[in-house]
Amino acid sequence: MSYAWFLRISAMRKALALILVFALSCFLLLPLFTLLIWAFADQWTFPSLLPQQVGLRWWQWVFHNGDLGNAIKLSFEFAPIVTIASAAICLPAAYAFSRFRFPLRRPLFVSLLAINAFPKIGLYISVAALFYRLNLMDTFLGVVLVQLINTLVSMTWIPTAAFNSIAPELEEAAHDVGARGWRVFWRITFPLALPGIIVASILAFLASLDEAQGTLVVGTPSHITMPVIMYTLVSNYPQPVGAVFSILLSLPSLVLLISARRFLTAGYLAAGFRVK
């Protein structure tokens, strides 16, 4: 084979690559794009490839509408009460699971990820008659219990990966020195892990800001979050108030993602997931 064969067979794949890329890029990107425009289009017919007046009638709309600004403010008023809840819960367990050594340690860890080893509305619809007879249904507390399900993974192991990477050597360095208890965890291996500890805590924080089917369970009628008031969306509004809903739900995620970008890129937190 010809040196000129071989660099044409290489341009055919890197022309073959960037058309791939394209067309992924489009796959991707064009439904944003569209519902980026249905948002600010105040008046968009067809055969029109794009909106006659564009303004921010929608979002006035839509802040202004009871319903939908009531779905609003319990959204981001469960989310930071949910991720706060499951740091309390989970980063105890985290790091018992990795710094001790007890029966069924690695059992217990791994049942985790039973959670979302099957689908959830069965586990939703037990615990609705739980909660049916506990009176937690249609309460604020009850929506909190049931978003907490989403958590679970997330607050346990990657916080768990984070202690994992932190070398005991260090912890024990401090203890020579003096340090005692809570204050080596506190100035030593909490500092070291926060990293991780701020990822689960985003990645809590945008799984309640998404849950929809135990909300629809539970909170349902007077607890109604904005993934849940999604599903009327689609057939009694009009569509630029669905493209305003989706990106209010869309732009939180984007944005903790970007800020979480460092620390989910992370060599370290790769090399703690593991039990031991």
The other form holds:
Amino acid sequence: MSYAWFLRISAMRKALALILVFALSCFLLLPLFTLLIWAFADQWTFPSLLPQQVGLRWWQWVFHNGDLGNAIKLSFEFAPIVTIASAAICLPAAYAFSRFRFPLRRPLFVSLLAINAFPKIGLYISVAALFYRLNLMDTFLGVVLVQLINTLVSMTWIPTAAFNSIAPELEEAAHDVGARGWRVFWRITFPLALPGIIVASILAFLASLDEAQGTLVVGTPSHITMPVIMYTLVSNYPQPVGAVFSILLSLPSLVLLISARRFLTAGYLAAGFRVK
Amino acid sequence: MAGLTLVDLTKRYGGATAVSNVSITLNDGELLSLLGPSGCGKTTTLRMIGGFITPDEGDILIDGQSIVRLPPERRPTAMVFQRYALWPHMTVYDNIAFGLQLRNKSREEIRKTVDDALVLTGLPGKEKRYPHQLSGGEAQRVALARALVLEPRILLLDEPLSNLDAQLRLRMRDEIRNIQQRVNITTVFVTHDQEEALAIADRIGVMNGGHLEQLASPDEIYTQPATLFVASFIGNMNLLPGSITDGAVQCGLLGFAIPQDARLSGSTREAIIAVRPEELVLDGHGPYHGQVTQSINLGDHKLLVVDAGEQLVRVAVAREDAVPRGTAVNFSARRYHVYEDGVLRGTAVSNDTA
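Since we've got the form predicted on its own here, give me the form predicted together with its partner chain too.
Zooming out: every chain and molecule, the one shown earlier first.
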């Protein structure tokens, strides 16, 4: 005896699929939705289903609170610097991985993954031990360095794939018409790899913006970024403040990911994780 | 416009020799076709001339000056790549102008040179297009224009027609030859297509296994193949292995007299007779006979497959000749070659048949 009789009716199947999609959307979006309501709830007490009073009170409060304002400012200072530093280190490495054959090339390429193979907090603790000796604890440079760790894989692998996808003849043709090394790179190789480099940069920017554990370990007490302050926020401030902050934190990700949609779907992400 | 000389050019990869002792002298304005199967070393040779591969031994001279130590950007050569290698992020105009901009020419001069090149290659009006908006033939012309605007002394073409469909290939072949002669530029043209080579080249260099097998005019390559490889690679050829008996090579039931001037080494008793189907003629009084087993219509002529006892031979006949299967025929050979140890030893030409 089968209970699956309703699956044989196509209308039923469609209805079921719709219900599943709806349930999944609720699961993903409902928390965000309550977050949105909380952020604009000036007053919201039990047993009311919706806030009694809606406004921008908590937004003003957040922007006028010195600690929180500083955290926002600091986060947006770290993110671009970490992105640029990461690009400066990883792009030459990516080009080398793509164009040159050297001993241990493959092991080195794969070893970048090792960063993700262990619990991060253990890594940060040992980094902190090292930074104490180097006097890098609670310094701007220390935080930049610890945030760099999370950007290395994507900033190396995705541009490597981008460089790999450029046919060597395109560079040879440029040499053939008289261009030398740097000219070939800037006029031919770099523009062709740019979509991949943009994707990698966006991921690095977001990784820095969202990094909490490493910054917490290395940066406290005076280098507190947005994600770090979230920890204290939840326990020490009224709930709407947390909501406002969460939205501020997700907004850049949302904007960047939407604007990079074109590049993200171009196959660089998938290609980046193919080990050659 | 210049002469090109390759002296004992050799390239090895690990233990394998890709190109072995290739020596060629090309005259001003000549078009040389390097012809051979894939892996024969023809593209490696071309890339050594362009500077993309460094030879292990030998020298490359342009107008008597060695360029073998120069990087590609300093050689007076220009290459058209097999897959065109147009820069996808630049327009047709920028693709052609890039090399001129590097030479710090004035804007007006560049515009004029590019416009001339567009006219020469039949591309006016396409300068604002991007490579992905071009057809195969147009991309080919842009690649050619990009190479020609720099007024190179040597033009290098790496299988430039292999990505085009059959119709367009014929048209572009004639067009490349036309442009090459108008500009009068010394050219090396790599191809695996013998028809292309025969049609376009002043001279053909047939390569096999890294060696230059024969370097000669298309006529000579076709009528006097210097080695067995050339004989089998170019055109249609009956190759009949046989044994040397006094004054003749006996191939199964077919006996071929060894020509007077043939220079056999005498080291073996084996020889191979090579005879083109069109040099075999149906002839009631011919010395050979056999039975037609198949008739292949090739449009402008027919090939008969004739069973001559131990050998199957192909005989070309005119389009109108209807020879049904099973017909017993007699035939004779007007012209054939004798190969010993893979090398041409003599050619027999009979003068009694029309």
